[in-house]
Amino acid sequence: MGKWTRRAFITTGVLTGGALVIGVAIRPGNRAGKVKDLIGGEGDTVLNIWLKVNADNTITVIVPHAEMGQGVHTTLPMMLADEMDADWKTIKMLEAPGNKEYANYALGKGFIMGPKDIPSILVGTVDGFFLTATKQISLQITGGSSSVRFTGMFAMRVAGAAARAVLLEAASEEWEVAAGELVVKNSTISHPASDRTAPFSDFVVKASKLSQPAKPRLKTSEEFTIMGTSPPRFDIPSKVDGTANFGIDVVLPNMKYAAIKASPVFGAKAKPLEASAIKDMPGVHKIVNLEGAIAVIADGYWLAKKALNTLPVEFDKSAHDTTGQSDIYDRYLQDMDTALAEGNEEKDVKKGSIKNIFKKATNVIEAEYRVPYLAHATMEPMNCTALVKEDGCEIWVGSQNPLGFANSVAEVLDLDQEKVVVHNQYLGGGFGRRSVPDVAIQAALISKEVDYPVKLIWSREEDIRQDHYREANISRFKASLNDKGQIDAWNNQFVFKHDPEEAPHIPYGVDNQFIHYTNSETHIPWGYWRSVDSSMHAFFTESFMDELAFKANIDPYQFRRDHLTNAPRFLKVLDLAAEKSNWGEALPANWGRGISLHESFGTIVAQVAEIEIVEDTLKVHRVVCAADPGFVFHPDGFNAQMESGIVFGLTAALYGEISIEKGAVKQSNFHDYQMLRMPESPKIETYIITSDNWPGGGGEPSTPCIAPALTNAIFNASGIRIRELPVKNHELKADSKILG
């Protein structure tokens, strides 16, 4: 699957071929019959594609998202169950299969249209339109902090409310009473006037034959009974007792193992190896050449890896064999300069006229910031088990896009997509990495060469050196301040633009802005990384805001406040972070505070970091996080995601750096791609604002703010301004006070 941007949707045939003209013809209707054989069991009645009711009155919610620790397998069922007025104790969860009927139209709808109110008569057509589009691009993604705000809002809640409506209608007909006389509570329907009560299961067969409303009435937040609470998560018990199945836990009869070594320089091909090279290696069965990589199949993983390490694996020369990190940055700068000189930069935001302001300005500030490539480094290494047969293929993998993986594997094996079955497992970390099907494609191609299942496991070295990386980037700023210390003009140029599209935009009231970018070429593979472009732009813009505050001789918190008079939601979040962090109170010697503010995926976050520099050692003591996600459906889970995102971002800010040397990734394992350890982790406090705006995401929005909060705190403590990450590359001295 390609990038899932708005442009990707627009360029699919369904969106450019006038699909809306056919109107009712693409309405999906109730597709329960199409998925019954996929999700139904004995005693089940499939009420719609998102839920089934068993004869014992248990309700199973079908969730079209992967569980990678974010708690979505619990939160989405909560949203459906609450709208259905179901008894939470009877709710079960089933992850949706990687089938086209579970292409995530709700995500497509939300990603393109946002929280628009669609007239009832058009809902079916719009949903059918996006179902057709998402089927076409095999979209069943878990990412973009979209599960709750799109699938939850457009699919789960609607499905629960629609199910409630037809159950009421069925009971009304069965008991021959008006639906308005009935009461629904805890998976039962009652008629107080006649003292009758029956479970949902008594009416579900009749209800399944009724037409479900496309736009049922949804509850207000005051009516919620499950949403907004924190019931125990479905995935936790098995993770605690060890029975949870991750991709790496899969074991099949007669299964063999494979290790792999790909070209260090991306794109180079492997030279052939003779099978005789392994003839004297016990337990080693086959060498497989995948053009860009060599794999070895053996009875065990360590046998396969040991054999691979002893083989004389060589790769062809590449045009990028001499490329280094400085060459990549030089190319960026050259392309940025050329774009400016020729006036062909890509425009992102243009307001007012910065040229006129800069001509007259007397206080102009300029700065340049850089961030390096970053790997995902998921704790569970990349892996996939595959079994290719004459009539199809099965894969066992932890995937953020099972349907997309099925499509990719089908393409390389020249199969119909329906012939590829994906058994999705828990993900031992995703962060965008497990949306890329490379490991599944490799496993399938290896398995194709033998007649038994093969589990491919990447070494940690392979994982670090063959990732799809958050790109390195450069961002240049130029701004002018008037005599009141306010920003008159804002100019920002950077390289590349991915998602979210608003990442480089600022919430501050600046009448004259020009935000633009330049494209450049690189052989380093790009991939979604937690919070995507926001992971960079929050560092860029919030670092520059701090520099401007210093030049204006205004407190950094107050400086931001002064520019948020027309952004009350942002101002409220900023104020809460400052209040809870005791902003303005004196700190001990060699301590510092830094503040930052950023919106991503519909959630506004402000953070304050408290740090201490002892000689040349940095200690992050405390991080205060204030967030406005509109509404939080599972508060404990949301708090955990805020903490997780902060730790993830702090790791990158302190240590994260992938550098290129002779065309290849220099780093190889955790000794040179360091992770934040438990003793280093700060105290994290999270404060939630419920504004009842459209719900924002939870998995990514806390990551962007931590880097600028950290580096701004370092400046506050030492006077050292960090304009290039990671922090580990800078010498810190508590008594530096090199201001400016």
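We call the rigid core the largest set of C-alpha positions that still match within 1.5 Å between the two forms. The structure displayed is predicted, hence computed values, not measured ones. Positions refer to the first chain, counted from 1. Compared with the form predicted in complex with its partner chain:
Once the cores line up, the CA of residue 320 ends up less than 2 angstroms apart between the two forms. After superposition on the rigid core, displacement of the C-alpha of residue 191 between the two forms amounts to 2 Å or more. When two forms of a protein are overlaid on their rigid core, residues whose CA moves 2 Å or more are considered shifted, and residue 208 is one of them between the two forms.
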The other form holds:
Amino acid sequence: MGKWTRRAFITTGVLTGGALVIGVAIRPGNRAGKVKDLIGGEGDTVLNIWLKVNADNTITVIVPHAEMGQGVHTTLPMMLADEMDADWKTIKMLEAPGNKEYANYALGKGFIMGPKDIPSILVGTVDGFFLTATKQISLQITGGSSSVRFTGMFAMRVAGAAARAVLLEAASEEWEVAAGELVVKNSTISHPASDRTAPFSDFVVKASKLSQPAKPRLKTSEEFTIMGTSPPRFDIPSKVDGTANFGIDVVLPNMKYAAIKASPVFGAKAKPLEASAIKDMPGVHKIVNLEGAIAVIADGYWLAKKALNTLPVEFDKSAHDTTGQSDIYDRYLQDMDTALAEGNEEKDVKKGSIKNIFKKATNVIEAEYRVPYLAHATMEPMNCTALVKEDGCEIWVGSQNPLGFANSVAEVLDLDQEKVVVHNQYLGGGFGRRSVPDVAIQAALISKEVDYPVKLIWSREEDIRQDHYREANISRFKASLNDKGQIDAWNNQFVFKHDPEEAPHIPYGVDNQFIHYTNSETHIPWGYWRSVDSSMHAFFTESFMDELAFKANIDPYQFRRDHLTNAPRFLKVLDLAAEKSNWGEALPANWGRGISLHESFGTIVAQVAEIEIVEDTLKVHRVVCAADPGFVFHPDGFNAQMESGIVFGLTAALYGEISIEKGAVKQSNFHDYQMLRMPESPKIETYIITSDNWPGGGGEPSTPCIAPALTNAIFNASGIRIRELPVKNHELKADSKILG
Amino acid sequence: MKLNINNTIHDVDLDPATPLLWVIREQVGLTGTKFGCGIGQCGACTVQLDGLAIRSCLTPIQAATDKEITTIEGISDQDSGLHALQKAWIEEQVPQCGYCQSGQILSAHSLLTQNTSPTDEDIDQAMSGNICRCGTYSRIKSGIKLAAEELRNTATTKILNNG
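Output the structure of the form predicted in complex with its partner chain; the preceding block shows the form predicted alone.
So here's everything in the complex, that chain up top.
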């Protein structure tokens, strides 16, 4: 990995109307390699603008991330405003347009220089390059729990601090007093000695001519006045009165609507339909034959959908027409066995020698776990509105990756990327799904056939059956316990590996480890799903830890503690969850507690689930969640994300199952792809450990822990060990006798 | 065909079987009511017919012609601005992505019209038809309780003032 060789600096300017703008520019330094292609001229390239001090002393913060309910449109401006000592009441937020000028330099910098790797959701989607600085700069992605960790830390805070520094210097010059005598507060600068006070806006012209400090001093957490508080989110008022505009709400002059049906067997081609097939359908305008789908354009969505339902839509035969879920699992097992036999498995972690240990071991435990495919099922079904003209294309969509969408649309329309304009809207749920541009590509191809804008809406059935799925997986474990109840060797094999890299790794001090995986061929499309690989590996590793604790005859909390020999942050989080959940206190008959611990996206989480089995019905009463995300910038928002992630993970653990039948997804809507509802929703308590450690993510890290906390609790209550999700497929029976 | 939506009469010339949802969104242009599943399973399309919460994705317009239709755009109080539920939703910072919240608020509104002091079980029951994929259920519940209290206080004040 190369060092960041170009010099980045902060730049300013004044816009007409007297607004000071502050952004980040990059000065060509080392022009080697791919980087030089990015920087066309010899001059400085302004990559983005982060803030504007307006003439009326209000401040506009420009945020390069999409709002999908995670609160980023509020938290990022907070980070900037605090460093600037701005008046929070006058802060406005503007989402940056999907444009290269606003691409996310901070992410690139985070990747190259930061303490953490950029999650892979942030790469590989724009064009050919992969994991290069050049590439990162042309990204503007919301995902991987990255907004605060990278954009916030590298861009927002620095821009705010730099703005404060130049305004202070300008005031010092203007008033001919030492900068040290000035006080900055609530968007004003005052000089107490001479009793003078003036708004920031009085100094913007002078400030814009000053050179910027390359590394402005950032506040310590004790100095924060806005960061670490929970002001109301900017986006909420529009979400209680129906005025928030989601992608599906876009209205354009002369717009028509399209419904679509794609091949249920992924990859199969659609048989083209004659244009005349709709001639007797009033209000229905056109059939568009795409390679793998048929779309119908009509005056309204319902008309389009009704027409589509009556058309004889057929698809070609495909090699996958007979593939079922068990074939996929059989293939996994075969590939895992073959990889083992041939010794060509992909190595993930190799420590010590498990072979030597297993040779002599007397207490060897093995287990195999399975998880099914999962769909995202965002509340807002996939949709996109497109208008294709001769010289370009405009799309209106809620996207986690507007630049990636622009690039994909440009490619299928054979246009330059600059000719595609993305108008990003609120996202009715993202969870990773809205980083895939499939619906935008379809909308553009449909709109290309007509001279008016078309809003393409997927039915819920399309949404469930044409997703990019969290994969089904199998994870096999073999471990040995010594006579002190310690794990001597840990062998783990699974299929596929994506992101985050550490998902299958354990925080426990085990000297001999071999963690490895193999790839397997499948025709089911894969996609980022909230917490990605951690959504399954926490279930695998933390279930197995529980099984080992049982075999060692040690309390599962104590067993984890005993193995956290060199992980003080993990230990603190685990202890907090145990303490708050009254771990060890007696429960009524048929109740159980389960504990789990997992780090993802820089945040360590431990959870305790408290459940009851009433006859054959499971009731999840309470979930205690302890988290160490380093510093928390918006505690109420962080709590909301923890709650959200737990409900999302619990939904999957209890009900989530996408299964493949005859090459296609069997489930189709909420009646057979069930969601957790209010009556089943447990009481959730979140406890945060805050520190000056590098901030971790908020959107994803609470999802992984809930499945193992739940199934470990079921074991505690009933002795039934669930090794395959979802729980709904298992017959539960309260029977504490099994545990002796 | 005439539809009375939020006390405004709209003339529509459409197939009487057309679901109310699409007429509200596309013909009338009130986009606060959302499409979620099309089979009455998720509640995103919830509106009220004569004060009762219904799923507009399954309700043909012919079944709504002689009724008062209320959508999220129609529940604010003309005198005091936002409805108590909307204020409570802001106070409790309920929405995340926000897509399901119009439907949640309309279901809650229907509940509070019939039951001014709902218990947790009443709320569970009334809200079980509305899915929130962001999992904001506990905040929705708090919001309903807060709004119920506010409405009860307002009602008491009115009685006292009138008495």
